[in-house]
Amino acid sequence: MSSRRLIGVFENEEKTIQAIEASRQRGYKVVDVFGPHGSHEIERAMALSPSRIPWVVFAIGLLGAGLKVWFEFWTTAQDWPLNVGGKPFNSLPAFVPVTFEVMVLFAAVSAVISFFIVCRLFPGKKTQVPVEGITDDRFALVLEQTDSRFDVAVVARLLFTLGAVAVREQLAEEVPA
């Protein structure tokens, strides 16, 4: 099954976040925005939910803090008990530093890779800019048709009087979940 797209080409941010702004209050589905670079005026215009990356940062960060004291404790007081100094086997003051550095690596390491993930950005995809000299100095809304009430022709005229440069129609072929 194919979607029909109506893709606006704006040369700055605030038309723009006027055309997201006008499109969502006439129930518009706003699929993306392109830009040349990211902006979190767009992020609110598109009233898009807080990511959960910082969540799985958190979470595989500690997950990684656990694993290396288990593994101290395990390695120092069950598998290999060596008495240095008279210290005791199991001390965790003498962990702190390691486990620390253990839990960053965790966590950086879980935040490039989640980031990846998220955005979709895997190794030899290709890019696909929906219109050129996006990524120089234009922005470009891209709507969705997702019902009768989605006319062309009114949705164009709409982003023209925003300010939109350009107004292209695209037909985009689902990929099946």
Second form
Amino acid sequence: MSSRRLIGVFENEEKTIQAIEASRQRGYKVVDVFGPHGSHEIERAMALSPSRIPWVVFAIGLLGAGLKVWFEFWTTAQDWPLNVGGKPFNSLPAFVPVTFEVMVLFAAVSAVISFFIVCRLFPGKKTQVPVEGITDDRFALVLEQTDSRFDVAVVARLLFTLGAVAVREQLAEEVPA
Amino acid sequence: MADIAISPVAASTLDSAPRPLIEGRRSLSQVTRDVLAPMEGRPTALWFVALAASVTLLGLGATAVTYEIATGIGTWGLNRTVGWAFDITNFVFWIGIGHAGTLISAILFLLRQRWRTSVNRAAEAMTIFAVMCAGIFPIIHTGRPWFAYWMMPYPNFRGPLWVNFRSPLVWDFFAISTYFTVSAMFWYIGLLPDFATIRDKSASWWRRKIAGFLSLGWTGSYRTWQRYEVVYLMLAGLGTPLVISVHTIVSWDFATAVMPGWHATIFPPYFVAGAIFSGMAMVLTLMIIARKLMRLENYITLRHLGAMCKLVIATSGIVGLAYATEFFTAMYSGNQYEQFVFANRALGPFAWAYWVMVACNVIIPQLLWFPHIRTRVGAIFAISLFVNVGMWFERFVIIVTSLHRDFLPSNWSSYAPTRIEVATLLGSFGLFFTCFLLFCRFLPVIAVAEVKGVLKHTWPHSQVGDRDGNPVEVQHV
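Output the form predicted in complex with its partner chain next; the form predicted alone has already been displayed.
Below is the entire complex, every chain and molecule, led by the chain shown above.
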């Protein structure tokens, strides 16, 4: 189903934040906001729910550490026990460095892979930015018409009042979600 | 629109007045233009000269390594007493250089140091290239580098034969491969938004295509930015203990041996501080070169150089304290072998190396206490070179002076590097600088998106400029 979307283009972060807050106060649906640099203020204004990636990282990091301790114990003390300088086969303190490194490796790789999966980032992906200049110096606020309160002319006027330099109207299919 | 005049900040007042993070009132699009300019334009003649010199050194090193592999480790100056020398000195030196990159990108990120944004990209690149250089030495040091994969546990046809997890060599393998992987991922994740900027702004068709492929379809959506920042924070949080663990493990290569001069509990913190010290000096060296070659004086400002100088002073103090502590521990231990090693270091045949180390690492960096030295780029550059030399000698002193006169005087021997060893060291510098110069030419040296994120903090009480760089809504300057 296609729906109407309005894209307000802004030249600075503060005005974008004001526009997001004003739009949300009026009950308009903020589909997404685009911009050239990270901004915690914009994320707060959009009221995004916290990411669950840290939980994935924590779980897979622990899994990596657990697997490595087991693997070191299995190879060194069970599968092929070798007497090296009279050290005990199950030399737990000596297993700590490698266990720590493998935990970090599992956690870091899982962070990156889960980020790519959640954000659907992959090589060769066909990219659609809503307006030009997003990766340079422009911010874009994408609003969606969900009910009759969303009068395009009124909303566009509001965005201009809040400092938008341009407002574009698009069908939903043209806009990346 | 207010009409404002910004007077250039005099060098003498730089330390007393808060200095801007980015000089010149830059707008968002000007940042893009400035940072992409060195990639778009023709490189300077100086860049070509530097690249030619680096490639020559790289070729020399490659020839030396090829000859060494074809002939054997006998081409080095090692003997039955001094079994380690240039190879492990160079390895520890290069690993240490890499650490400042992670310090700037991860630890300073966690400490919310905004000045890091201008230098973190280049520092992370430096980490990756330094770890590559470091990796060469243990591999060729094994004598049969084509069997380097034996350090990895893998199911093999020789029965259930596994690596020895109690061996520091295996710890090193895991530490360095993890460090390289995590550093490379951290670097690439940081580059994603900038690849998207190149994709959308570059004038060259092929650069747009390559950057488009590498940007993985980045759109600048704040839903992505939010997760990006979470992942960046996770990697910084993981990178911080990682970097400390890597040099701690490298120090255990020595400390787990029962060898006077090596068998010391102070080694882990001492090595980590030394690594940050040498790496910070190398960041300074490279940043001063890059800001000159790529005309980035507005982004890598005296404020950045000053902040790094202060880190150099702090870590120089830690390293100096560690040198003194080692002597005190030897004296206080009552162990005659330990006492002899330290007396031999300061007064024996390699005393010259020891005093070069002390002069370069402890005495010369004290000049940075003076603000007028800390604000002179030439002086900082010279001091950073001294620290690089001094830190290389630190590793040489630890290794060679502990080994060359061991428990039995009948074993005593000396050590001098052969031409092959010197050429291998020079070759590693060639590899490092070749990679760094290519990086300066083909990738954004400054993290564009991160610099844009701190612009609003640069000029207090005002907003950043409009598209043409004119300041808007200025209340106070």
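The term rigid core refers to the maximal set of C-alpha atoms that superpose within 1.5 Å between the two forms. Numbering follows the first chain given and starts at 1. It should be emphasised that the depicted structure is a prediction, and the values quoted were computed from it without experimental measurement.
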{"item": "Core-aligned C-alpha movement of Arg149 between these two forms reaching 2 Å", "value": "yes"}
